[in-house]
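Encoded as structure tokens, the following chain is the form predicted on its own, with no partner shown.
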Amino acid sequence: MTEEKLDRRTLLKTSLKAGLALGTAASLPQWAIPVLAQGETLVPFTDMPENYSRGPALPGATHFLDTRQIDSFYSDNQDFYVVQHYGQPTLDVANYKLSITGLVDNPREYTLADLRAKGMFQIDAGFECGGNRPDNLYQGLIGNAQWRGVRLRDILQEAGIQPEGKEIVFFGGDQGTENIRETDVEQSFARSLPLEDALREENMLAMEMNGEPLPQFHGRPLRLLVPGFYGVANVKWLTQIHVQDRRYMGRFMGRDYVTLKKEMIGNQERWVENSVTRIQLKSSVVRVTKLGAQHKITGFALNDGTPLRSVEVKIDNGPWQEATIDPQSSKYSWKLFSLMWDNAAPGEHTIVSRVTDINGHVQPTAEQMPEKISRWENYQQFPRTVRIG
């Protein structure tokens, strides 16, 4: 995003704000108002606590969103979700460079101005932790940007990946010790993409975040971007590239980030694992707002990029009701929705949403689930209760 581009965006959300604050609510798109307008109040969930609260974000501190709180498409670079695993590391940002090393023709090193002399492109990309669930975070571990930096397929075809390179790692700047078979072993964290999947166009080695150059807490000063991927996914504080010809076993790619469920293999039902990688299809309310007789249920949706046939919300044992979605929305950002609830009745409420996807899948009941006992990839549907005075 460029400067002017943000200043738009800032001013015209300022313009909002003040013409709320006149009483024109009535008349602006109902997607022109993501802020609560003048008069307009949240309707409590009585499945959390009363003072349920989370601080700001702190250096090496997992941080997560108060999703009632969304009142942006974009979510501020301050409050986008943060989740490290050896702590924040600060790279030397005036003397940085990204190895490219490995099974290539031309393995080079690249300055942060030899990155930005190549080209750069944005993209709206959203994403959640491989970890994000409905208990304690309420699906707080979730963020959406616009992204600007270079194409990560652009740097490969430079390096000339040779006939045998398969597998692209990432390594991070951030390190930590791990105690394997006895051992303490030095780790840099570091995840893996095949190379079919490294090549796609909308891989991005990002540089900027919401028009700013790229902060601290989100992998100052490069980090990867993979649209349609769990954030584990996206390495923070990028420092190398290794092209090699077997698959990346690392502890963030064989031992943790692994989910373990059943399966059925041919005729056989199976514990399988398997690395978390694209962002299965879910969906979930994470508003209620009430303005004079009426109420609005707001919510978010996520996946791997697929186009999106609906988003439906269900008020107890009533029909599924299609949802408005926000037409900013684009391939692989979140998705927004919302629904005018009419009427509603004094009392207890439960309320869910599902979404649909145009080849038909169905974001699944927690009994439709398949039966897992690891806590990644929480993607069931996610029903919340409110009571109306």
Ligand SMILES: Nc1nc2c(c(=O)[nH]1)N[C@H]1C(S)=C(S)[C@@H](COP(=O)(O)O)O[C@H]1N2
Second form
Amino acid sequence: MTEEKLDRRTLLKTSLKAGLALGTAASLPQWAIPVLAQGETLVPFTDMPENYSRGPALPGATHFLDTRQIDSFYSDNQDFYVVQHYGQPTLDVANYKLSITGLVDNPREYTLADLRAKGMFQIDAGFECGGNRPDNLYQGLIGNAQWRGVRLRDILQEAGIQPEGKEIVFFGGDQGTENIRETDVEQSFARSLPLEDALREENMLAMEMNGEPLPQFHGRPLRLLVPGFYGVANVKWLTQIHVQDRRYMGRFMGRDYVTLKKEMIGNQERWVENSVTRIQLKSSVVRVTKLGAQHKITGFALNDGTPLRSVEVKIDNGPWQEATIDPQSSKYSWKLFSLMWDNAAPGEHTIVSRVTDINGHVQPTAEQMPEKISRWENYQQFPRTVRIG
Ligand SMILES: Nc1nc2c(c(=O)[nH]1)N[C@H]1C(S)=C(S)[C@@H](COP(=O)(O)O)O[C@H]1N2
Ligand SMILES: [Mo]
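To complete the pair, please output the form predicted together with the named molecule; the form predicted on its own was given just before.
Let us now look at the entire complex, which starts with that chain.
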């Protein structure tokens, strides 16, 4: 196979084949346009199906990125990945209220204007779904955006957490039926944070994403953003914050998004279940491009905000080479990295990346991962294969 030129025309054709009604090129949605420099081509991964593509984000559906198209720091709002478990509720934005209840001195409701009046801040944060994975998704449940909203801490402090208040529960406006102990019960999507995590100053009640009001798919009009945590923490369509004196045990804390892995507990090896919380140290190669004779390898690194020491790339059995990290990167954003690949010889090659943080933790290979049962937290190194034409 020769190098596949994923120019706009090819993609347009692919999209039309997929049965999508598209207008003129000028109105092509961002997700369909690979950003390539003049004369640049995508080098095909041979670990992906040859005709690999995925459609635009659609109402009610999961949406994932074609990670080969990651080449800008901010993900497009139309292409940021989308996951929800009980569909996408439409909240009445004009009459929207956020209620604060439970073990607080001042239970109250906030309109959006009340919240805005508290003062806004912004932060760059990237996150992935705890179920993001290399195999058939090619790490596509991931995105990075600039968020703007109100400091959660300000709202909690104004509420006045009572001394018995230990756990902060965040309820979404979306509901589903769960069968628990052979009984059907209505549940809202909800997650919780221990008080000390909830009081971190970077936590946000987000109203804007990349300079636009929060899109419907991403929780309009308000969502929680817990930078450095897996996506599941970021409750969309937020309607209620409740303070209680005990752990919250709902499905997405206690049963689902729970990793089961072997750990040493003291000197005893045990199977341990833990709720998916902080993003594990991870990187992946996502894109290889060619411009003239020069090849370039691009990927992302993501973690819980611990500063990184390096991202390295290994080609075939060569040495680990240090990649360049995008200077736009910040504590909680994703970190895009790139490496110029000189003198790439024709034929098939294996490329893998690994990230190391300042504490010396190195992203493990698949073989070095803890013994784990569950599809959450897939942070192993991801060797990719490409063919140079
Ligand atoms: N209300 C609500 N919030 C939710 C979810 C949900 O099902 N309902 N899904 C969570 C999960 S599992 C993920 S990965 C992220 C995805 O956020 P995004 O769709 O904005 O990318 O939202 C989280 N917040
Ligand atoms: Mo998720």
